[in-house]
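One chain comes next, on its own, written out as structure tokens in the form predicted on its own.
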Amino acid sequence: MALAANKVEATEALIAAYPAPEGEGKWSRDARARALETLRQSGAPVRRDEYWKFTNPARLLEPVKSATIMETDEAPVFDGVDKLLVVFVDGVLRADLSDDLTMEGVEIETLATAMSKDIHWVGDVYGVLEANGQKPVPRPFAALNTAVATEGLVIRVTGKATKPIAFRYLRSGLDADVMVHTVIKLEKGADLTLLENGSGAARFNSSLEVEIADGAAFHHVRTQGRDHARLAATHIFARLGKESRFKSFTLTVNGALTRNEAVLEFTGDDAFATISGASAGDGAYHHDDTVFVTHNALNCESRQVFKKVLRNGATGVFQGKILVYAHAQKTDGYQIAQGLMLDEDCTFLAKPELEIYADDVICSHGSTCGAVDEAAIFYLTSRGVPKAVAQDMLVLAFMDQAIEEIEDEALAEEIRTRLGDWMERHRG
């Protein structure tokens, strides 16, 4: 079918608004062209598509605004965490601030150094998990970080790391502007933890595009930066192969609109995945987690969960859905979604979906949406603790399901102790 007048001018616009990348290898031009096609197929998403009418994508395609920078004397998240430290600065890397790209079992490279080669083993997954993730549904913002991020790292593991790999994003522009695409490869039983936190940019889009191999395991654990006008639309794509684990947790605070989308397909029996996240915001902030994961081989597990904490006028959004072919026997589906209102002015939308076309399979999924029990109010407040924060002891209880997804104890209680912060920085 194709597209109206108006959605053709606004991708166009969408398009000539980025530098085409040049002096890059031919698969890396052919992934591009391909991409280009994709966006120019689809179009610029409207708020009458399908998965964009709980969220305005308006302020994601307008010239980038001025967004102040907010400044804390807080040291970074994970800044206590052994790591190799890797700092983009308005999406750009900057070695002088990072380690010494080297570990044993890992080869790290930017994503530029890759794309200027003719042969390349990223040329394998680069752009190729996001492809197979515009099917059914169409990911526009995806497709254009492919087609025109030239910042971005690409990692293969051989073996297991020795420590977690952290990105921080870091921002001097007020109207940065930012594309970051990384590509991770596990080779078979490798195994990594990838941290990411910062903001990065007044307009923030980053793709991840992680294959993990049999018996590989990636953890991955973000939180967004605090600037309370910052845009982002991120994109996490995994490709799972038999026995192999993927678990990611993300916590956001603040931020004008945030779209993470992460899109996860099953190609190998018995592996086991979690996608997982907090938020709070309130005011002008708008939250919206939309997660696909496809079940394409026997007796896997994937989970969804999400906690959203609203006040003052806040948006929370959820839309997930689980897809089982017919041959995907024994599979195990979970989904959950909830909003906590602590007023009446927020708003929490909620779109779950199964599609199931095996006949052995465990497969739920529930959204509920409320407000703090009143009942726990008064039993925290008779014995002498105070109502504030009695209301955040039991806001910071709501969203620990979500934290708990998180295998490492010691990065669960990092987050524990940052959302404990920011709920006392906002208390009342």
Second form
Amino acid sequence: MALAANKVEATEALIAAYPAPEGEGKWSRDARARALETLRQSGAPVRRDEYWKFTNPARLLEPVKSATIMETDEAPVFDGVDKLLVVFVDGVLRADLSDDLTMEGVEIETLATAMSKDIHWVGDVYGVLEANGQKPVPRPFAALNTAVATEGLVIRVTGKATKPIAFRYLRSGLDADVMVHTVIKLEKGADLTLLENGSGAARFNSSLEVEIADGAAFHHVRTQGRDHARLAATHIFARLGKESRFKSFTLTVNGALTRNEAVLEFTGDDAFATISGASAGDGAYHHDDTVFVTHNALNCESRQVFKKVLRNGATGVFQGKILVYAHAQKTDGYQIAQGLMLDEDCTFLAKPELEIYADDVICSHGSTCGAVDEAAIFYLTSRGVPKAVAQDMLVLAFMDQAIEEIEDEALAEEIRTRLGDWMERHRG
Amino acid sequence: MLKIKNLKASLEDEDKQILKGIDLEIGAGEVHAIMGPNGSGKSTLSYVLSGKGGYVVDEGSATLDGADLLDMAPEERAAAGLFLAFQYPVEIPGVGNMTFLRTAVNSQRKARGEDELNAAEFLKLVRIEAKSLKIDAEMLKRPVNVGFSGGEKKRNEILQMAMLAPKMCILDETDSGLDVDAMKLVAEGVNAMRNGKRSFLIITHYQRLLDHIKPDVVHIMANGRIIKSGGPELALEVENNGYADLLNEVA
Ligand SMILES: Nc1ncnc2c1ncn2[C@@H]1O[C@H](COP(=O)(O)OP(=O)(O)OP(=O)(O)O)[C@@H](O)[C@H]1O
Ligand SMILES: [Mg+2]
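Alt. form predicted in complex with its partner chain, vs. the form predicted on its own above:
Then the entire complex follows, led off by the chain already shown.
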């Protein structure tokens, strides 16, 4: 179907807003051309598009506005973790602030190097998982990212990484509008934890493609920065081999607009994936989790666990789909999205979807939205717990079902602490 | 200790008065019992005293050692020394029993300007109290009341009472749902806390608990009022004859 003239115009304007990379090798040129073609076919998103009804894409398309950088004297998230630190400032890798990109069992290169040197394994992943993830639901910001991003890393993991790789996204310009694209390939039996934290830029478009070979495990824990006016459109694309594991958790507090998409596909049997998020917003806050899980193999288990606590007119969105192909028998798919409203003028919008062609599966989904349990508040306060503390305890308990999806207890604890701090700062 | 004068209270959402003029005075160290037919307002009295939302006080007063209870937030009443063992303890998924208890104990200590207990001190205390109530470590680790049996919930209430060491304890049907042995444990727990200063208001339907915890005064409540007060023999009379005669007396 041909796009309407105004959509064509908007799409061309979007493409023109970002410089086209030059001097790259063959596969990157191909990947970028393919992505541009995809973007031109789907067009820049508009509110009428099926998966943009709950989130207005306008602010992701317009010229970026400046966003104040939050000054805090707190330690950065994951500061206490032994890690390989990679620092980006306004989306640009800063070798001077980062650790050496070397670790046993892991090969790390910058995306720019990979593209100019034509590192071949990267060509099998870069823009490939993203392209797979464009059907049946278009992901225009991911296509744009593939087409123009020049920052990011390519990481090949051949064994068990001795420590996590941690991306820290700092900001210096108030109105930076940046893209980062990272490609990770876990070879058979490999194991890696990726940590990410920070706002990244006034507008931050990040894309993460993860190929997980048989028996490999990928852990991902992310906290998106606390800058209030920042905008983010992020994508995670993962393909899971036989008996592999994928676990991703995101904490989002603050941020004017966040759209986090995750597209997972099981291609090997007996694999496991969980994608989870805890999000907390007060006031001008719009947070959207859009997830698509495809079961294309036998006996795989997927979990989607999303919790949102909202106050003061904040909005939470969840769009989650589980697609089970006919041959993907013994699939176990679980999906829960819950909103907790701390006052009456918040909005929680959920669109859970199941599309199942196999007959021997267990799939369940649930979505609820409610206020804090007054009976529980009374019980706690009647024991002397101050009301504000009681409410925090209940909110943290509510969020914990998402946080529990993190495997590493120390990382989970850090998330709890950060969330607890946010609760304390945002008492009504 | 506790002085209630002509207390009248209604439901907030409906124009319905539940407490229709309660007068009750409990001295330091005394044990009072309240009995009365279902729906007579016993739990409502305990809720209004402890500050549950949904009720409005129309008239009257309630003071604890001279301090106006009705003017305080629930947590302030607790810090002032009031405790209610709930008829239906609330389940709180995701909040650990120990975390909850420690937060409660330390919040009260803080409110009273006392030093907070550290983890070790707290643990030591809990272990002692839990042991005498036959509450095992596994139960302490679980979320507050979640998956507890009826009797376990009631014992957990008494554990909280023992840890918080309040001066005025209200027990709302703590005996319901307890087996014979558990009832004895609970009664022993309560008796161990009697020290000549601490007062108790025990709401119950049965004489049995009062065999173990000897009340000084027994009140009969009906239709939002205390219609008769007397000694322990009043409980026996109810046990044997029900409420019909008593209700007729006042009619
Ligand atoms: N929140 C409420 N909404 C509606 N009715 C209420 C509410 N709270 C109390 N009532 C009513 O007030 C009356 C007194 O209730 P209450 O629970 O105090 O009785 P009780 O004496 O404790 O009874 P029981 O012996 O069954 O525990 C009942 O008729 C009850 O239905
Ligand atoms: Mg009752």
